[in-house]
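Just one chain follows, in the form predicted on its own, and it is written as structure tokens.
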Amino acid sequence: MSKSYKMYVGGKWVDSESGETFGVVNPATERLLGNVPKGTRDDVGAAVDAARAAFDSGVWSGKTPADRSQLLWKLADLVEENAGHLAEVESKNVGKTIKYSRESDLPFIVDNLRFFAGCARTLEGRSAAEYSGLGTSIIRREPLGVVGAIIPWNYPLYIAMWKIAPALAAGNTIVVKPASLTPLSLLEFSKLVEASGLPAGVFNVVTGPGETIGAELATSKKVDMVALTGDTATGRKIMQMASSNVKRVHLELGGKAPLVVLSDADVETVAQGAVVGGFWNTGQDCTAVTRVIAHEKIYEKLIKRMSEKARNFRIGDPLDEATDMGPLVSETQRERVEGFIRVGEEEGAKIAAGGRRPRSMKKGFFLEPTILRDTSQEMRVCREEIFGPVICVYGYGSLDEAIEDANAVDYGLAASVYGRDVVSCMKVANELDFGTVWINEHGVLVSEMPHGGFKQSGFGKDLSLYSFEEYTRVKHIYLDLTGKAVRPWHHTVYHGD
């Protein structure tokens, strides 16, 4: 049976100002999970006021660091305590498995949110001193006010906290857009923000279409920092539409993370990597292998061995604890990924495993995951997005060719590197053009460490102290220290009386 939801706004449940509502759409069984509301421009504007309102009486920045520590600890206990029942609405709502969603995703968030809790207490100025000589500089560091995040489709929850942990840690009050195919888990996330005492119009949740309420949030000049993961072509638009007020603008954009692959490397260790790290969430990650770049040595071999781990994936649905992969999460998305598939055959690549529905499932929107051999970094397949369950593999002959080749892309965000000589490993990691590199690993993300790509992949990092400093400005404070009404440096303006 689907639900009803309400949007979360001034600390009360409300249904969009037009009364309309939309359908959230289980991926794995096409059936109706919920409606939502269909949020307006002045949906938008009541949240934005809710939000200003709260800022500016300093009921949350005004509040010591202390005391937003404890709010934002407390907020982390209901999550831990009602993980379960998080991590089953962001299955059946994203198709990502149950294992997965319990077992990653839920225990980052938890982890996130503590870890910005103990942020709030850390923020500090860098420096006091007497630099000219006259007075002392201080430097202090302060929420920005109105932050507006918008969440996209495959980590409604997880990429959320990314932005609203900070956020809030630093002081700052937020209105929250959630993907509109995915809204269910951040929706059931505000019930326990409710919960936890957090004040009126800190928080905010407003559902609905992105060219309506992405749009307001960029414009407002009530907002002071929009914060967006999403795709380049939107990252782009964010950006223009912000530049009308010149706010700031804070965007995790596309990827096309390639996997450099040595001469040396373990083919078992290579293969498993590539297989994990390119088909979790069905490769609906903008983080995800999707180019395995490997020295003719062992291309075949490993070739060999993708495969047979690609086909061995159990493929079914998501709520079932043995499921590996679930569907990807609409039918224009499997569509999406099923061109790339046909664009890649005309350009010549050849499937090696997968690249077809699943015969088993008569319902939902499933696809097998797929190797495509024989490509090259021309082809399209091999430089452009295509967000789901498909790993492009091609040879080298030379380092620097791979490297190159690596590199050759319009995105700059996550790459790995495999191969039992740690040096070379670590010299083809420094020429890498990518926010993250990981050697010997693919995926591994912690809140102590920054996120966040070079290019078109956006700028900015999120999780991490950098992220802290993300929500903040900076303030330089001057206090004179001669105690004179004549200072050394007047006579080059005015010769004095």
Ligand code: NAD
Contents of the next structure:
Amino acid sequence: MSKSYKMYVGGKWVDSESGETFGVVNPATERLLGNVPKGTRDDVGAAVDAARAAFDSGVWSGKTPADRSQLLWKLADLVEENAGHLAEVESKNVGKTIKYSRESDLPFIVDNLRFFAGCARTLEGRSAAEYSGLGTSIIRREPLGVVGAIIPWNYPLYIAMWKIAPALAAGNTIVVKPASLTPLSLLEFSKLVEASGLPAGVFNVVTGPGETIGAELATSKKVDMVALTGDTATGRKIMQMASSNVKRVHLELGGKAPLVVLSDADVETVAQGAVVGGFWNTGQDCTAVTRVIAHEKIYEKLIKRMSEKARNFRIGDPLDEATDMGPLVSETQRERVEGFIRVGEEEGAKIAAGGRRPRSMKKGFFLEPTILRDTSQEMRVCREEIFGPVICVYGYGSLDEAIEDANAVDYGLAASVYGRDVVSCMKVANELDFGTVWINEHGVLVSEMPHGGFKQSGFGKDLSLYSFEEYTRVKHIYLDLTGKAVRPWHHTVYHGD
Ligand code: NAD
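Counterpart to the form predicted on its own, namely the form predicted together with nicotinamide-adenine-dinucleotide (NAD):
Next comes the full complex, this chain leading.
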């Protein structure tokens, strides 16, 4: 049965001022899951006003770090208690498997809240000293004010938490906009925010189209920072809009991760790492393995083993514990991925595994995990973000050539290198132009690890203490210690007493 949802603004549950709604669909069944308010610019205005008022009143930033920390811990406990429900909502709305939602997304969300609850008590400037010799400088870190956060559909609550947790821990207030395809887990989470006792206006959610809600958050003078995880094209638009009032921008954008395989790598380890790293979340992951660049000595063996594993994936109902891969998030996304597979074939790539809609699934936006072989770095499939379960594989002769190819994309989010000789692996890792490089692994991420890209993958970090700093500003306060009207440096401006 489908549900009607409301937005959470200023501590109240509200409809859109226009009264309009939009439907949210389960991508595995194509059935309606719920109706959600179609927010307008005025709705964003109300949410921003609520967040501004809450910030300016000091009801949140004025709390002691210990009190803020305790409230965030309480919220984390509530999420943990309701993790089963939230995991199910996420799986139904995104199509990700229940084992993935329950054992990966939700524990990470809880841990992330706890990590930043701890950080709330570490907000400090680096030093206080008499740098001028005449007075004391005090350097303090402060919250920014109101943060606008814009979230993608692939990890709706998980990525939202990467913004919500550090922003609130630092003392900011926040307005969050989920993706229109997947707003449900964030709205369910808002009920826990209400139950936690967080003051009204500190946390707000507005649902609706990106062009409206996102644009208002990016342009509003009352918003001090806009943080986006999304497509690089969206990032460009946000940067442009935010320039109107020079607000701080934080962008986590697309990726095209390479996995570089050295000649001495263990084929079984690489094949396992590649299909797990390439097909998790149905390949809809900005760090997913998209290009396996393998030494020609083991290229054929690797293709064979990766293809066997790809064919062995259990595709089906995301709520079934046994399912390894659910559907793509929408029909549009499936058609986009299928379009790329066709383009790849036209460019000369061959399908080694998958490439079709599974015959067993009558409904839902399913697609087989796909391996394209005989690709090359010049092909569109190796340069553009496909964002689905497709891994391109090609061989190399010299390592310099492999590194050059790995770096030959506009993106720079994540990469990996596999090999037995760790010195060679380390040298390759140093050469790879990506924000994260894993060695003999692809995809491990926990709260202490900074996550963020180079080049057109954006700037600023999610997770870790680096992310906490993004949500603060540095203030310098200077206190004169001379106590005199005329200071030693005044003569450089004025000769008299
Ligand atoms: P998207 O850019 O289409 O949407 C992201 C969010 O931006 C949504 O909430 C959307 O409504 C909003 N939006 C869209 N157009 C807007 C506009 N003109 N103004 C303001 N807001 C707007 O991205 P998506 O399709 O939801 O997510 C997939 C993309 O996200 C991929 O490119 C992927 O690589 C990227 N991603 C990056 C990371 C990372 O950490 N770097 C993580 C996950 C996803």
